[in-house]
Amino acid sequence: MTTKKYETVLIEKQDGITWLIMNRPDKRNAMSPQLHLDMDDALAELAVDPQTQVLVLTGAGEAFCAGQDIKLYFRANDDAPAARAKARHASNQWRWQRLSTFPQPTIAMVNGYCFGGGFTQVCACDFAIAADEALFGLSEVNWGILPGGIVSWNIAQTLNFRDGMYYALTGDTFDGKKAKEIGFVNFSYPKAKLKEETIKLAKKLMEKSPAVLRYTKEALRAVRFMNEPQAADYLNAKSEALRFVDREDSRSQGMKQFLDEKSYRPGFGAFKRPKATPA
């Protein structure tokens, strides 16, 4: 598949990874009308990219991401309703909608700021890494706004309630250790071990069978809002479709590998992958 060229975005791609990489470092890759319109056609080319196993979300430059740019997606739309229904439309749609139901595992790596909107795309994508050095905020407050789209939604998702509501109604910054203290992202590195930290856990994901990993992530967000039987018949329907889906039939080859020839044993890594069956 041919990879488009975009203004505002990079993608480079290397080993079954595809790294995203928002490109406005000039801006800390704030987020402006246009690159929310290039990076939700991005996406949609992406999520049915065969060379795309792993996603990585990160930012060009010094920064992940500072959010809004606040003269271009704002104030440069103000008297013009419809370039802002469309860019607002984008935004959200890439952000969450996109990157959330990604079909392959996401993970943000962020290396450096991420303030306010910025928030959303780390929150949407399945796994966060951190730099140590990298520095967190919402700092709406300081400047008469709360955290708006579907900040504070993902804040009160991710966030413990009390770290939240300290952050949110503070505008205190945290850096990459504390973000992992506090469950906002899943690793902090030194920023010199960033990248290869990252590829580690991609590299892991590679060796799961892809629609297991699928449906395993799609299953895990959607049952975070159901009750007890909803789950159970929820992911025992989940469970049947998937033994349809999976070309590479992992549930026999586990099966196999663990009770007849005792060559795989659960907690211990993947077991073997077969070659995938042609479509």
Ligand code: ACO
The other form holds:
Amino acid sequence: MTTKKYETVLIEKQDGITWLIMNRPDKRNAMSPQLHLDMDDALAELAVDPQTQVLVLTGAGEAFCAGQDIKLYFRANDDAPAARAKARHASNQWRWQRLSTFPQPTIAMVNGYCFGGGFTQVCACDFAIAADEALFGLSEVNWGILPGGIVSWNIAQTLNFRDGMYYALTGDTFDGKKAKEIGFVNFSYPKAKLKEETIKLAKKLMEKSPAVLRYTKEALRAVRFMNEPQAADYLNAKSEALRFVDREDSRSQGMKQFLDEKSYRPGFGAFKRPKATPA
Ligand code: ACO
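The structure above corresponds to the form predicted alone; please provide the structure of the form predicted in complex with acetyl coenzyme *A (ACO).
The next block holds the full complex; its first chain is the one shown before.
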């Protein structure tokens, strides 16, 4: 599959990892309507790309994402309802629907500034890894709006209530280390080690069965909105479905290797996957 070229998005593929890069470094990767359209298209393509085993979302240059482009996304569309609606649709579509349902594992690699609307794509990814030096801020309050789009919903789900309320109402910034401390990201590393550590996590994920990873992430996301009987029923059905869609037959492979061959212990690593079977 050829990799498409976009005006505001860069795609780089290496060893099963696809790097999806918000690419407006001069504007600190603030999200213009064009960036939303480009991302929406890019994610639709990558979702069915056999080369993409893990997707890493990051930003070009010094920033991860400085939020919505205040000039192009907001002011330029103030009196243009059709353009505003189109941009808003693409904005929500890629940052939440496409990313949170992406078939392969996703990692937000927060390399620098992450403000306002940029929080949504961090929350949509399955994992987030920040540079210690990254700077996060819900700056909306500082210029007279509330965390809209779905940012307030994202914060309410991802942060504890006290931290969410504090950062949304004060607009105080926090760095990568603090983001790790309050559970907004999984890990924080010095910037010099950020890419290397991200690749390590991606490689660990690539050792597992892609179908099992996909069904597991879908299950964890879905059960958050269910009660216990609904979750039990859903998980039974999902488990049955996984056995049909898993081309590697991971369940039988795992049992065989543990019980018959005694060649591995599931408590300490992945079973040996058959070679070259794309999901
Ligand atoms: N919207 C539009 N343009 C932006 C944005 C943005 N969100 N963020 C940065 N830019 C532009 C600047 O206007 C500037 O453009 P120019 O070179 O044409 O003057 C360029 O990016 C560089 O910005 P600087 O402020 O010069 O860069 P610096 O590295 O000093 O600061 C920072 C970066 C901290 C990100 C700062 O630009 C900033 O505070 N941006 C706004 C962040 C914000 O509040 N985002 C939330 C938006 S609201 C929402 O998402 C719902």
